[in-house]
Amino acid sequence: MTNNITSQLSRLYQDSSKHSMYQSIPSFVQEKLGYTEVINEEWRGDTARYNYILEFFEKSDFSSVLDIGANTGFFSHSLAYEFPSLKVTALEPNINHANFITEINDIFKLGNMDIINKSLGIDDVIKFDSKFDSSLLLNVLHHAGVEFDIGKINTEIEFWDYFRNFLNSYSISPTIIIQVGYNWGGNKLKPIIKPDCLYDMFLQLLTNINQSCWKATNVAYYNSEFKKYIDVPNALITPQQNQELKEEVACWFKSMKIEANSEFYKRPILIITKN
């Protein structure tokens, strides 16, 4: 019976779509079913990101979370299992991955978790009638115009306008945990910001968030030595960067050895709240 379950999960997980074989399998699923998929966490992984998010949730009093672009549900499942009283809703447009999430929900009877098989573009945000305490928006928006919101953004040059418009339209939750990739649609030939320009990405994120109706309360980068995300000092989280602050940020980046990270681990995690 277990072999049939794991075979079905593996078939849904490895569906050969663009974003298949992307997320880790939650630890409780690995332990209880003996099912896992190999992810090279030296290059890209979920463990360090989840630990950072988990620590934030442990200090918060959230009763609900919306996971946008949930993929195979690593974050949704992990949070739902860790916090049985937390209402978790996963949005995932890939039907195989949505079915994967449903299978895990059914096997482990995660009654506090729902799955919606759809993407969430700007028009959907405006019409979305449910409210949550928090949202996960991890590495989704740089795919706008390619994977969803086709025609809303036509070139990588238009990305930051789209980014601000999306945030200004977003009233589903007062807190978002967000990550953005360096390349439009994941295409290295169409960089939004070149991956070696760490400070430019840092400043663009802060500036454009500040120009919307949101503000950044935390910005964290991955440290390969400790294998965890570490917050940028609060004094450096300001879009009003002068030369002295720029040098301090550069010095902090150097101390964290962020330049040596893979492109994925160069992406900061930001916690933003409504102004």
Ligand SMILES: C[S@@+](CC[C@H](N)C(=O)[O-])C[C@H]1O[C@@H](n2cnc3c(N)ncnc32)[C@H](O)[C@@H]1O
The other form holds:
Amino acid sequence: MTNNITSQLSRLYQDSSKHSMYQSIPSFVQEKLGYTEVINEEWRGDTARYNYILEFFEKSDFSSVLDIGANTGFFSHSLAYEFPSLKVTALEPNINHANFITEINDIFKLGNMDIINKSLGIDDVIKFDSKFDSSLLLNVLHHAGVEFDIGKINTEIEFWDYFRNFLNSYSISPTIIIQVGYNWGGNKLKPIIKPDCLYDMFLQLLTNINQSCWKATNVAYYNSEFKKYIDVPNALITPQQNQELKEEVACWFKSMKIEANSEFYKRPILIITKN
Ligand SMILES: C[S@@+](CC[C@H](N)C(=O)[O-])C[C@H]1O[C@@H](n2cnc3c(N)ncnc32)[C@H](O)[C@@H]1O
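Switching forms now, from the form predicted on its own to the form predicted together with the ligand, please provide the structure.
Every chain and every other molecule in the complex is listed next, the one we just looked at coming first.
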């Protein structure tokens, strides 16, 4: 690999935009190109998220996935490389990051990957005519009203209405792997839910998913001891929560030491399916 290609990749990756220098470089790219970018996985990372998603894809029978907000393609590339028969579409509005994804595709001749360089708002979701078996919607929706769908959500307080509307409009795939941040637009001064309030986020997610036409089949949290996402026991992820369940969930959080995680690692990964 020439220095020219490495510096071109770095230039596209480190483009100084809001979500620049966010994702890791997939291990196959690091190994084969000797190119990497440093991410401090102690406070935010992709390895544990990918391992959880990979395990789910290994058990599933998906032939296609849409990665919304693909960033620099960590999940899209990793899945496309791992599953050559999986059709992977990366959707990313940042042109430099979309070009980064294309460069990697070209170098590795990943014929099972497409790139769409656009932003997906709630109106685009309704009109989107391609269908997929699954979608990744990781850490995108809490930026609605700040980066996209401006005016459709005006304050952090309106987030859950927007979230339900978005899910109700979504028929691009019957399964979504979803992750949502605690802070609206990533702004700590405008929390949707305070990061200390783990149970409130858990409850809001389950309740709003249930009030839309979706249900959560898995809710997983990062465990720093094992460095992996672990599913909350099935019996606890019912949206019909009561005091007893609340205490059991709090107990589970405690046993998994979730309170000690960074805000990023406090965000659960949910797998949701259409009712
Ligand atoms: C916080 S990053 C998350 C990246 C990746 N999904 C992850 O979890 O590692 C948000 C990404 O979503 C992209 N994005 C923002 N608004 C979007 C929209 N309306 N549609 C699709 N992607 C969007 C950003 O450019 C950025 O790459």
